[in-house]
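Starting off, we have a lone chain in the form predicted on its own, written out as C-alpha cells.
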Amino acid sequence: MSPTQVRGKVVATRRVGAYHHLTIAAPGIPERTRPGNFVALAVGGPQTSMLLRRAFSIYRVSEQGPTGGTVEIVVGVHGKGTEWLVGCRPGDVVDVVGPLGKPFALPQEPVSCVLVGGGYGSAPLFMLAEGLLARGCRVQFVLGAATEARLFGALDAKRMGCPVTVTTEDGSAGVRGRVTDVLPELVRRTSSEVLYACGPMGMLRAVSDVATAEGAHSQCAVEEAMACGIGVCMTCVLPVIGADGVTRMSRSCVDGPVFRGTQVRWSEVGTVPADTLGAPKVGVR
C-alpha cells in the first residue's frame, strides 16, 4: 500500500486532558487505513526551519463528511514542533503523508483480547477494538498513565462497553501503580489469548513479558522517533528477531510500528547487538 500525500485542512482542535485533539481534513487516507498505521505531519509551516516530520498515530478516521475524509490524532507537546502543530486553528493547512506503516493482526478467531494503552499511546488502540468488537472477540482495556491528567481514552473504552482498568503512578485515578502490576490476574481471569500494546518502550517490554509468562500472545506498536517515516532515513531502527532467528536491525516505521512483542530484544533496543546481521565485529579490519 503506497501512502498519499495531501494538503490537509485542519478542521477542529480541542484540549483533551495534557493532550490536544486535531481532526485533519485529508482526502485519501481515511479509507485506506488500519488501525496501527499512523501519518507523518511536517510541521513549522512553508518557512519553516524544522524539516524532519512528526509522526502520530492515527486515533481514528471518517471516511466521509462535511469537508472529506478526517483523520484524528492525539499530540502530545514535546518541542517546537508538537506546539506549532496544537497552536494550528481551523482552516490551517498541514502536510499530511499516510497511511504509513504496519497494522495490528486481527485474530482468525473471536478471542479474548486485553488492549493496554501508556498515556496518549492509547490512541491508536480504539479503532483496534472496534475491529476486534466486530470479529466477536472480548475486550478488555487497561490504561495507565503517570497522573489522572495523562489518561487518554477511559470514557471511549466505557462508551464502547468495554471493560476498562485504570492505573495511575501517583493514585489520582483508579489503581495506584503502572498498567503491569494488574495485567497478569486480568489475563488470567478473562482467559485472554491476545495483548495488544502501545506507549513507552519499558511499558511494551514489560506488556511482552507479561504475555509470554501466561502463554498469551502479544502486538507491540513502538513509539520510536522517525525522522521520515518511510524507510529512509534509518533513525528508527531497532534490533527484532526474524523467522529465521536471525536478528536483523529492522525499521519502525516500514517493518513495524507493530511486532510481535517476542521479536524485538526490548533490553537492547538502542543499541546493535554483535550477533545481529551485518553488525560491526569488533577487531576485524
Given for the second form:
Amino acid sequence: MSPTQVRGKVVATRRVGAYHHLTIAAPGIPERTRPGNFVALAVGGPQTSMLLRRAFSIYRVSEQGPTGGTVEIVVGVHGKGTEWLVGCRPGDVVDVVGPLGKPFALPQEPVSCVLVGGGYGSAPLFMLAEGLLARGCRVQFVLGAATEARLFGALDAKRMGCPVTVTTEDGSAGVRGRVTDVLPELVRRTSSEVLYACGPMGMLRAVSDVATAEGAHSQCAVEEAMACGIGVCMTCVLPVIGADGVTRMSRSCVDGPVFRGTQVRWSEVGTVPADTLGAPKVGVR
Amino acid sequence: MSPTQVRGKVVATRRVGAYHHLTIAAPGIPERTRPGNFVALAVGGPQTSMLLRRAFSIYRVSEQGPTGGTVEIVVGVHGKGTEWLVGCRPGDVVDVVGPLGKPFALPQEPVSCVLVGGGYGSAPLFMLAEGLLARGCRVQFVLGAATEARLFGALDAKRMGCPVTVTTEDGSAGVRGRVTDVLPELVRRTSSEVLYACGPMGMLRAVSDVATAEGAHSQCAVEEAMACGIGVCMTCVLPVIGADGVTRMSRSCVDGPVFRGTQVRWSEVGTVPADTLGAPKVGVR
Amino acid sequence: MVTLEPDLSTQLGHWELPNPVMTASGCAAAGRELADFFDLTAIGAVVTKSIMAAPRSGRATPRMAETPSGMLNSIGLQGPGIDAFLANDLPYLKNLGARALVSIAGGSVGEFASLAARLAPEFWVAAVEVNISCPNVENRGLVFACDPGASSEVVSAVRAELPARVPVFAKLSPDVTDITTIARACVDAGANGLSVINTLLGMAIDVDTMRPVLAGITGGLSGPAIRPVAVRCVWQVHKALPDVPIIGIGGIRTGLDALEFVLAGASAVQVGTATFGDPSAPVRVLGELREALAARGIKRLADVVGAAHRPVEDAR
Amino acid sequence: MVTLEPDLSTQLGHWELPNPVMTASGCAAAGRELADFFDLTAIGAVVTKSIMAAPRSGRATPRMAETPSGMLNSIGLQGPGIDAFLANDLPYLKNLGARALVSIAGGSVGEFASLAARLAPEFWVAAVEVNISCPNVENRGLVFACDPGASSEVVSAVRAELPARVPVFAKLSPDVTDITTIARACVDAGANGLSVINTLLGMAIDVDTMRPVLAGITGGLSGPAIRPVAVRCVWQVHKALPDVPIIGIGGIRTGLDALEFVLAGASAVQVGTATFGDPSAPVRVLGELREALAARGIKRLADVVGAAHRPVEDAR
Ligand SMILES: Cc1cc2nc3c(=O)[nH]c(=O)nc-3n(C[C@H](O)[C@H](O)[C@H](O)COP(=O)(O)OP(=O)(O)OC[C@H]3O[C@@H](n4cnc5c(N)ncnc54)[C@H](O)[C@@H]3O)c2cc1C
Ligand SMILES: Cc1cc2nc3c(=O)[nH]c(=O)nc-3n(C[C@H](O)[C@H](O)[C@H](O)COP(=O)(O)OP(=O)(O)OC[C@H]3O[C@@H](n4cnc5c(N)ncnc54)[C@H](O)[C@@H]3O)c2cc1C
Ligand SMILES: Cc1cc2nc3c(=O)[nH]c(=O)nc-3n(C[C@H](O)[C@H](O)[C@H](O)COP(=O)(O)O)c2cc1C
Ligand SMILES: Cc1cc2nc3c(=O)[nH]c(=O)nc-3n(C[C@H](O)[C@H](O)[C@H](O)COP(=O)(O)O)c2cc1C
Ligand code: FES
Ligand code: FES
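Can I have the other form now, the form predicted together with its partner chain, not the form predicted on its own?
Whole complex next, starting from this chain.
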C-alpha cells in the first residue's frame, strides 16, 4: 500500500522499561499498515539541524480515535533525534511518513510460528501475531534483551494467550542467555515452520541459521541506517540474493525491511561481496 | 559590572499587545544590571541550526523570587529565533548571558529628562526612570509606535506618576504622528536637559537632532545586528566619534548600546565614513 | 486589487520549462518512488540519479552520516547501468509525461560519449546533465570537474553525440580554487547550461570506533549547511557568464531558498537532500516560490533572475 | 579502579602546550572580553584577531548573516594596527600569563615580514599564525592561500624575521582544488605547523531587498555547518604530511567534535564561532574532551592524534 505524509500529533507518551511508548495521531496511516511496516518521523522542529527522518517499526495502529487514527511506536533513546522525540509532549506536532517498507509475508496455511524479538525489535511482532492468529496459526514468542529493562512486550504476548520464552543476557529476567539458546529446541518442540524475527543484525543472522538448520522459513526485519526511508537515496542497502540468484545491494527501506533469511548475505552485511552485480573489480577502484 | 552566563528558566510568559513579556529566572544577573543593559539569549534548543544569541533590553529585574533573581524582557517576533523564544513555556531552560553593554549615563544634577521609546524600545526606559526619579530628576515619557498594539509601557509610565505623551503613526492611540512631532515642544516646555532614547535608528537620529537643536544632551541606545554580544566578533559596529575627535567603527555591544547622540554619525551608519580611522583609501580596496 | 498568479515559466537556453523546480540527481532515484507523494509532472523536471554504462554496486555501508544541517553520502554511484535504466526506469517517466533531465556519469571520456550516444535516440528526453564530479580512471582518479581540460573533453564528447535540440548541462563541483574557470571551459566545449553545485568533499569520524564513519572514508556534503557556498558559486558563475543558463543547487529547502538562488542568477533550481526529510519538498518549494513571488509583486520569475547583481540605485 | 586524569598535553613541533584547546582568530578579539567568562590561562592558547600593520576600519555593515548551523562574516580585518595592538592589547595577555598565538595578516609579502619583525622582540609570544587568506594587493587581490607560490613567499618572509624558537603556523583556506599542495608549499617554506581551516567563501541574498545581505557581498562561512569539510582537510593534510603538527579548526562546538579533529590528525584545535553562542565554549570543550578521553580509557591525548588513519586490524 502506498505511503502517505501527514502532520501527526502526539497523543500520549509513556515510559516502558528503558523505552518510550508514543501514540501519535496520524490519520491515513493506520488503515494502510501491515505488520512489519515502519514509519519515518521528522525530528527536532522547524529550525533543527537534523535533516533526516528517523525510522520506527509500527507497534500498533488504531483506525479510530478522538483525534483520528493513531500509530504507536516504541522508542529507545539512541542519539539526538530519539532524545528529542521522547521529550515530546501531548499536543506536539510530528510529521509522519508511512506506512513504509515491505511487511512480513504470512503463511498460506495455519502453521506453527515462532516470533523472535530482540529489545525494541519485538514491537512489530504483536500486530504480526494478530494476523497469524486470525489465520489460525499457532504463535509462540521468544523475547530477548540484554537486561530486563530492555525487554519489550512480554505482557502483550501473554495477553494474546501466546506462550512466551524470555531471555536476558544478564539473567535479570527469564533464561540467562540469548534467544538463539532456546530457539532450536522450541522450533523442534512446536514443529514450527516459520520463524519471524526483528532485532539486531547478529540476532537475525542467528535466527536465519536456526531456521535453515531446522528446515523452517524465516522472515527477518533488518535495521540499516536510512536517510530517506522511501527508496530514493540508496544509503540503506545490504547484499541480498535475488530470485535470479544474483546478489544486489538492495534497499532495506523499500525492498525490505523484511527479507527472507536465506536472501540476505548476513556475514557480508557492511561489505560489497565480490560477486555482487556491478561490484568493483578487485584491484580496480 | 562584568557579565555572567547562567542557565535561566522561564518563569512566566504573557502577551502584551504585539509583544511577549517573558520573565526568566537568571540568578546573578539582576544584582549586576543597570538601566540600558541587555541580555543575550541562546535560542532553539540543543540541536538547533541557530548558532547565535539574540539580544534583548532588560525591562525589569527582581533580585528575589521563589526561583532566584529574575530578568524580564519584552520580545517582538522578528524572525525564527524570536519565534522560538515566544513559544517557550514556563519551566523551559534558556541560557542567558548578561548584563551586557554600557548602561545609560545618569545626570549628576536633579534635572528634567524626556525618555523616548519606539515600539519595544521603551522596555529599558522604566528602570532608567526609577533611577532618575531616585536622583530627584523630573521624568516625562514620549512613547511612539506604528500602531497601538506596538506601543509598550504607557501604563508603566503612568503607574510611576510620570507624564506620558503617546504617538502612533496610524493615530490608533494618542497623537497621530511620530515621537519627534511632539518632542521639541515638550523639551522646551519642561526645560529638559537630557533626552534618553531607545528605538529604531531613524528615531534615535531624530531625537539626537532635537537634543542638539534644543541644547540638551542625548543618550541613545542603538540596535545593531550582533553575533556575539560580548565584544569579540566585530559585527555590531557603527561609526562613532571618540573623545579625541577621531571616528572609529565602534562595537555597539560593549562600547554601546548607549551612546551620546552627538557621538554617532547617524547619517553614515551602515557605511564606513572616509575619515574613519583605517578607512580604505578611495580607489583602493 | 486582484493578485495575479506569477508566471513561473523559465527558459534554459532553448529549453522552456513551465516552472523552475526540479529534483536533484541522486535524491529522487528515477522518480517513481516520489510519485506516492506528489505529481511528478507538476514540477519543472525530474532529474535522474547519474547513470553509468555498466551496472554498479556502489560502495559498502555505512554510506551516510548526518551532520549539522547537512549530510554526508558516499553511495558510489550505485545503479543498474544504462541498458537496464533505459529498459526499466526511464519509460516510467515517459509514460507519465514528466520532463526528464537525465544525469550521466563516467570514468572516462569514452564512457560519457557512449552514454550520450545511447540517450540520443530517446527523443523525448528533455535534457542531459553531465556529472563531471567523478574520478577519471584514466588520470589517477582525478575528478574531471577539478580540471578545466578534462571537463572540456567530457562536455564536447557528450555534446557531439546528442542532437542539438537536447540541451546539455555540465554539473560543477565547488571543490575548486576558481569555479568560473571550469564553468567557462564547459561552456566553451558546448555546454548549453551549468548545474551549480554538486556536493562538497567532507568526512566524519566516529569518536567511538575511532574510524571514518563512511565506508568510503570521504563523502559528499549536502543540505542547507552548504547553501551559502552554493549561492556564492551561482553568483560567481552568473557574474562571469551572464548569458549562460544556470540551474542552482545546494541546500534548497524552502521557496525563499529557491528565490535566493534565482536572485543570484539561477534560472531553475534543484531540490536534493531536503527531499529526504520531506518527500514532497520539490512541489512544496514550488508552491512557496509562487507565493513568495506573488507577495513581492513579481509578475514573472524571469524578471528577477540575477536581480541581486543589478547595481544599487541609491545607497541608503 | 581509579580513573586517571588523561594527559592532555600536546606537542606542536617544539611548542609544548598543557592542553590542545585554543580560541580561533577573530572569534576572541585579543582575549580580554572572554576573561569575564573563563580563565584564559586554563586553555592551551589564546589566538588573537589577525593584526595588520596599519589601523583598519574593516568593512561596512551588515557584516554577518546567520545561516543553517553556520554564519557568514565579512569583517574586513578591522583592527587597531600592530603598534596599538602591541601597546594596548597584547600586554593584557602577557600580564595574565596566558599563552598567546598571535595571528598576522597582510596585503603584501612585505607587510607580513614587517609584522613578524615587530613581533620578534616580544620574546614571550608563544607562536605566530600567518593568516594567508587575505587578498594580495600586489596580484589583483588574489588570495595568498589559493596559490602555493604566494603562500610560500609569505611564510618564508615571516619565518626569516622570527627567532627559531617561535613556531610559525600557516593558516590554510579550504577554497582550493588541492589543499595538500598549499600545505606542502607552506611547510617547505619553513612553517612549523598548519592551522586547518579558515572559513569557506559563501554568500547570502536578502529575499526582501533582493541584494546580498553582507555589505562585502561575499563572506566567510564558519560554524558546525563546515565541520565535515574541515575534518576532511585535516585528514588530507595529515595523510600527506604525517609529521607536520596540525591545529584543527572549523565548527568545533563540543569535546567530541574536538576529538574528531584529533583522530583526523590534529594535535590541537581552535574553537571559533561556537564562542559567539557560548562565551565559555573553549573551556567547556576542553572539559568535555577530557571526559571523552577518560570515558574511552585514553591515557594520553598524544596517543590518538591521527588514530583514524591507522589501518583497521580486523574487518567486521
Ligand atoms: C526499519 C527500522 C525500524 C526501526 N524501528 C525502531 C523502533 O521500533 N524503535 C527504536 O527505538 N528504534 C528503531 N529503529 C532505529 C531508529 O531508527 C534509530 O535508533 C534512530 O534513527 C536513531 O536516531 P538518533 O537521532 O537518536 O541517532 P543518531 O545517531 O543521531 O542518528 C543519526 C542518523 O543516523 C540514522 N540512524 C542511526 N542509527 C540508526 C539505526 N539504528 N537505524 C536506522 N537509522 C539510524 C538516523 O536515522 C539519523 O539519520 C528502526 C530503524 C529502522 C531502519
Ligand atoms: C542591544 C539590543 C537590544 C534589543 N532589545 C530588544 C528588545 O527588547 N525586544 C525585542 O523584541 N528585540 C530587541 N532587539 C532585537 C532582537 O535582538 C532581534 O529582533 C532578534 O535578534 C531577531 O532574532 P530572530 O531570530 O527573530 O531574527 P533573525 O532575522 O532570524 O535573526 C538572524 C540573526 O540576526 C540577528 N538580528 C536580526 N535582527 C536583529 C536586530 N534587530 N538586532 C540585533 N540582532 C538582530 C539575530 O541576533 C540573529 O543572529 C534588540 C537588539 C539589540 C542589539
Ligand atoms: C544521497 C545523494 C546522492 C547523490 N547522487 C548524485 C548523483 O548520482 N549525481 C549527481 O550529479 N549528484 C548527486 N548528488 C548531489 C545532488 O544532486 C546535489 O548536487 C547536492 O546534494 C546538493 O544539493 P542538496 O543540498 O539540495 O542536496 C547526490 C546527493 C546525495 C545527498
Ligand atoms: C567573525 C569572524 C572573524 C574571523 N576573523 C578571522 C581573522 O581575523 N583571522 C583568521 O585567520 N581567521 C578569522 N576567522 C576564521 C576563524 O578563525 C576560523 O578559522 C573559522 O571561523 C572556522 O572555525 P569556527 O567554525 O570554529 O568558527 C574569523 C571567523 C569569524 C566567524
Ligand atoms: S533509506 Fe533511502 S533508499 Fe532506503
Ligand atoms: S556583537 Fe560581537 S563585537 Fe559586538
